[in-house]
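Consider the single chain below, provided in structure tokens and representing the form predicted on its own.
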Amino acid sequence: MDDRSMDLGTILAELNASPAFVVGQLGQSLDGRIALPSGESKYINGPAGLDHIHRLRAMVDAVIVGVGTVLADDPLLTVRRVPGRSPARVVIDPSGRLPPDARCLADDGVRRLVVRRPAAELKLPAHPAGIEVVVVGGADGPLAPQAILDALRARGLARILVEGGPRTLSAFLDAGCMDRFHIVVSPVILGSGRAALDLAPIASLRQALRPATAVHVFSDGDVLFACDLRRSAGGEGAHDDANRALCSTG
């Protein structure tokens, strides 16, 4: 994809032909935000960028997001806005924080799994019947997005969406563990509050993440850009590709 507008129905041919993929999703303002600094964030999207979001989930197998927007937000990752299934939902909790009464593990006929380091030292809470633990990394430290995915796709789980939070999002980007990234921008400015991403610092503008990218405008003034990670948009200032190869496509 070159950096043009592009019909919404394209965007998802091109995503959904992929037999396997890790496609991000953010919503934020104008001013890169995704909440006020109370934490209000419902709903910085307006109806057409939260279609969107569950058009995501109903291509994949598997939802992503870290414990901290389900402590924030309490999801329910499921595909009700649009026709489709509900994906697999994959919680990350390194530490066991995650309460047993969240409504994303509750047992509606779809997969749930909760990824989590080493603890059998800890008195770690229990879940739900049918929730798979899945055990990756070591005994401290965050968990590695390559070995998460790694665990998920001996899973059988090889279409993902990332869809949160922040911190979740920063991680796989810095870890050149997505292929796609799709930001949903809404036309308001908020001024202060929680900014989307955090990634690593970088020494110069020539180490920036330029991909090639297509726009798409929804009917209620939204913004997409549908970012292909994979390649870059070229240009003075364009990354280096190989500075960040990409481990979702193995």
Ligand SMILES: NC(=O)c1ccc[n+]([C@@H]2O[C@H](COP(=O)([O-])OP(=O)(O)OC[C@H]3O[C@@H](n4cnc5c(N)ncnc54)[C@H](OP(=O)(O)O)[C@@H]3O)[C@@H](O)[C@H]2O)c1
Given for the second form:
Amino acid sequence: MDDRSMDLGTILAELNASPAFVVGQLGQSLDGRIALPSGESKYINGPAGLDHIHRLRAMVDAVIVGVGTVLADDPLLTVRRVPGRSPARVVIDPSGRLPPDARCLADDGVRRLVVRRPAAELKLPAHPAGIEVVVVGGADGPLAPQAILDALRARGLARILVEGGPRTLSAFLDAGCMDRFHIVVSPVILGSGRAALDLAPIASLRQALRPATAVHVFSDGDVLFACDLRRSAGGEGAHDDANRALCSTG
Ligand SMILES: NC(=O)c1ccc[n+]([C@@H]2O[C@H](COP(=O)([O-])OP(=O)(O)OC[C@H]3O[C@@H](n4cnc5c(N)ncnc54)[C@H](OP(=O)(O)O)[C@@H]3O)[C@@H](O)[C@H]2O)c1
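Form predicted on its own already given; the form predicted together with the named molecule follows:
Zooming out: every chain and molecule, the one shown earlier first.
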């Protein structure tokens, strides 16, 4: 183990100590892919990486996914692989593409929220009873991640897991709205397929995010890179270094 290796308990305890945070998670191959060109993605990570997602879910008030992930995977977004309570489920679905029978909308006693644009101009499908609709942004353009976080915080949801997919994670990262990023890399090479992230281009390597990162090797060979985006490997804020906007996690 080198001096960046850390046991998982220490990594999670540090995160758990904070009353409000945004942690992103991503499972990817060695060559930075999250799915084959066909869209097949289950499962790039091994069992330990999957356990880690459930562990993060159990630590937060709410898990966020984009509607693209719901359409591709129809995830439950519950805690099943580890002990713990399932968080509220939040889907960013600006234009009402979310199918009413999506599994994450099922009424199991957990809060379910859908983030949308102002509904006036849109014909939105009816959703099951009990769904909280969170209206953010204007008639078009991306929804500001900070506005989404503010709206969730106003509803008592302060510890947030952004679980994907790449568009959603990239938007939060580009906006400086992520405090931690847990990337689980599996020792597999896909060679083609969907890239893990697509951030705004930078002009120089000096602008790259270089977060302070702890590494944990799981028993099945998957490796967790636990990135602290508020600290760079050089000591200052990674987001500051990259000249990206800093969100307030309050
Ligand atoms: N490996 C992993 O860890 C992991 C995790 C999750 C998902 N995935 C994979 O990721 C793929 C789906 O990813 P994706 O990037 O296509 O979809 P996504 O990020 O799940 O959803 C993207 C969509 O969500 C809406 N959205 C999200 N953030 C928004 C914002 N700030 N402003 C406006 N709209 C926003 C938009 O919907 P509209 O287009 O309707 O405007 C956008 O097109 C699937 O293949 C899935 O299997 C992998």
